[in-house]
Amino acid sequence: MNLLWRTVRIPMNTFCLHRTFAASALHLAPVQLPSRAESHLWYLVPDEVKSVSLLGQYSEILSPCENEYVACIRGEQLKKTALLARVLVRTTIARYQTDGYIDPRSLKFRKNIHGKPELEWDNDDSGSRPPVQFNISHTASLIACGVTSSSPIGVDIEKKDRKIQNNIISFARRYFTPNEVERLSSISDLNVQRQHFLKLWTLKEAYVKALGKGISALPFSTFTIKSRNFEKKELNGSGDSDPEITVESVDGQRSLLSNWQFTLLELAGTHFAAVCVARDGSMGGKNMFNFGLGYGKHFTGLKSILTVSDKCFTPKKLTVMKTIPFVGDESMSGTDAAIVCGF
């Protein structure tokens, strides 16, 4: 979620790069790399964490500073998801091996003049490097992180339940577009248009991360996000699941719009989690949406929108996996704690 409401953020600092390994390492199960038309999201659950010990193994991954950054977080809770968060991004891209092991401990972060984090490797890592994209995201329950291979990728999740303080039309005014106003105005159960909203937010918030960009960089107002499943409900009354969501700009910068894909998922029965990823093209057949977890659709007509008309897009499959680092992972994809929502 955006810095609006986040009360804590885990910097990926850039200077946080030499430390004393110990002699042994943790083990990680190797995972293949997401094909270019794949990308793959982990989640970690905080609460589920308990063992002191696997606490203190996982701050050994971590480098000097993130440690004394966790450390003065305030709060047990917080510093917990400090940690596991680190902890997670780290696990899951030295998961990712072409050509011998990555020790977590040696990963090295540096952020875009937009704050994003991105890899940092050294030039005699060339042998090894994954061509790893991640983004992060977090709640104080739970933590999710996107990969794909070479695509850039932006994750953004909140708690389905989450209460918002101010009028949530007043607040989309100061933040949405009109259409998305509108959109919103038009539900008139509030708990539905909380959830509405939600959903809009963080589809939002994974489009700028995926640009690399920030809520300050590209602001909502700039672009609108819109669901023929939305439409389609208000034309016919269908409730049926139509998850195909665009993207458009508002002043006509198509530059900024071309092959992005979005995912919305109810992920582990208490979130939303928006995926936005960037879109191959040249792959032959019609032109598709696929959304994972089984999940593809047909379309045609975006025009502008996605400017698509006159291209054929590679359909990227998402896998989700749960995860204890250094206990077990599980595939969630196609149960009940990754399913794919309508907007």
The other form holds:
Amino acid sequence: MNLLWRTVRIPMNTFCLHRTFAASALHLAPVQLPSRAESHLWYLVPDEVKSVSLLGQYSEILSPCENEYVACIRGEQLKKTALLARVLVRTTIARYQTDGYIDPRSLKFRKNIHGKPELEWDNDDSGSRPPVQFNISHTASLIACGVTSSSPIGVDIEKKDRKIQNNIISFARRYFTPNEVERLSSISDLNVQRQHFLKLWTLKEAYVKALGKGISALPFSTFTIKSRNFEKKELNGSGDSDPEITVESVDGQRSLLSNWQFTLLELAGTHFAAVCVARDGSMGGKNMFNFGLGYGKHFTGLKSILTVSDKCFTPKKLTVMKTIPFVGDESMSGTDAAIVCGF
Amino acid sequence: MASSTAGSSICMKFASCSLEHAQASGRTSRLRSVSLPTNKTFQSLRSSTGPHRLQVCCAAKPETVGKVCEIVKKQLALPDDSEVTGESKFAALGADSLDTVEIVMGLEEEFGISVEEESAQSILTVQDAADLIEKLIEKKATN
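Switch from the form predicted alone, shown above, to the form predicted together with the partner chain and output its structure.
Below is the entire complex, every chain and molecule, led by the chain shown above.
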């Protein structure tokens, strides 16, 4: 039986348990590479993957090293998440085929000097390698993988209801910048403060991951993430609907690092997700953001901000897809599962 | 790997030194952390009583490891009876980057030390954390 799955919209809560999946018959539906102005964000909900036979097939995609690592993990839920994270990366990347089918098992990975996973290619693979950049993040209940065609990308997710063990302001004083501490301290509602903390954490993590570093190589106290909208409101009492999140280095000049674009989402109703992407180098001025996502209450129906000159125009679009590898995908752009949130 | 032979007790520290082995040799800790280059020579020795005995140990105190385990279990909401030892890897216990930083902050407060973010990259196991704590405590004491 041909088990070639096309990318069709299937209800994600139905699952064909009676099918037996033979590894050789499993195929991945190809996906077009994101353009230079696009990023893709794939996510998977581990609780929706219940089939024991499918999980078994997933194990066969992993390298022996990866399987050993998964075996070392204590706890069934953590093991499953570790397995699914690696499966999501392999199958997602393999789908961006430019020159024939790519077996997800054939992909090789290495870590850069700071521990960021990267694709590794043998010299003879140059014909079939998908020219993608990727970054993954996961919690126990969600796994997300961001993909671009050439720009460095960093992704970080956190559960919205995550509790912080330490005192938030103490933590921020220790690890964040004075500007960020001030912003957090100004929030009187403790729950809102906690959520702002988590958003800030995911943005900072996404940034250092996009740079290919980690917190060790780029301590969080060396850069400030702020909301241009919030700053404007503070200054003159009026905020426009410019959702731009910016990063500044904390040095004498407080220089704006304008080559990084941030998107902050509420994902799947349960998580905050931050995506940081290097901007297209062809930009000459302010960027235009064309969000293919649903809107939270902070941004009232704004689809795009036109720039003065077309030559400066570099739209960046984030497409959000929910997936179960080998089973199907569902586009979440423009739904409640992918809402741009305020910061 | 750590070795001990009759008549002399030499404990060499590599990247993952087993606390159990140090305990099994009958020696409790002596906490100078010895960092070994790849040719595996040691950089400092301390001779104890008796001309034929060299004693070089490097693993952190069991109490320190125990305290780290406690803080880790609390941060990761693990049950008290869950198995967390010196060899436990943070990642394998389910700690993400925020957990790790929270744990380090908890350790800073518990032990009165300051851990630079740059050091965090080298903390992969509970033992790594305990060893670093001991090193920082000693450094603080000698300043």
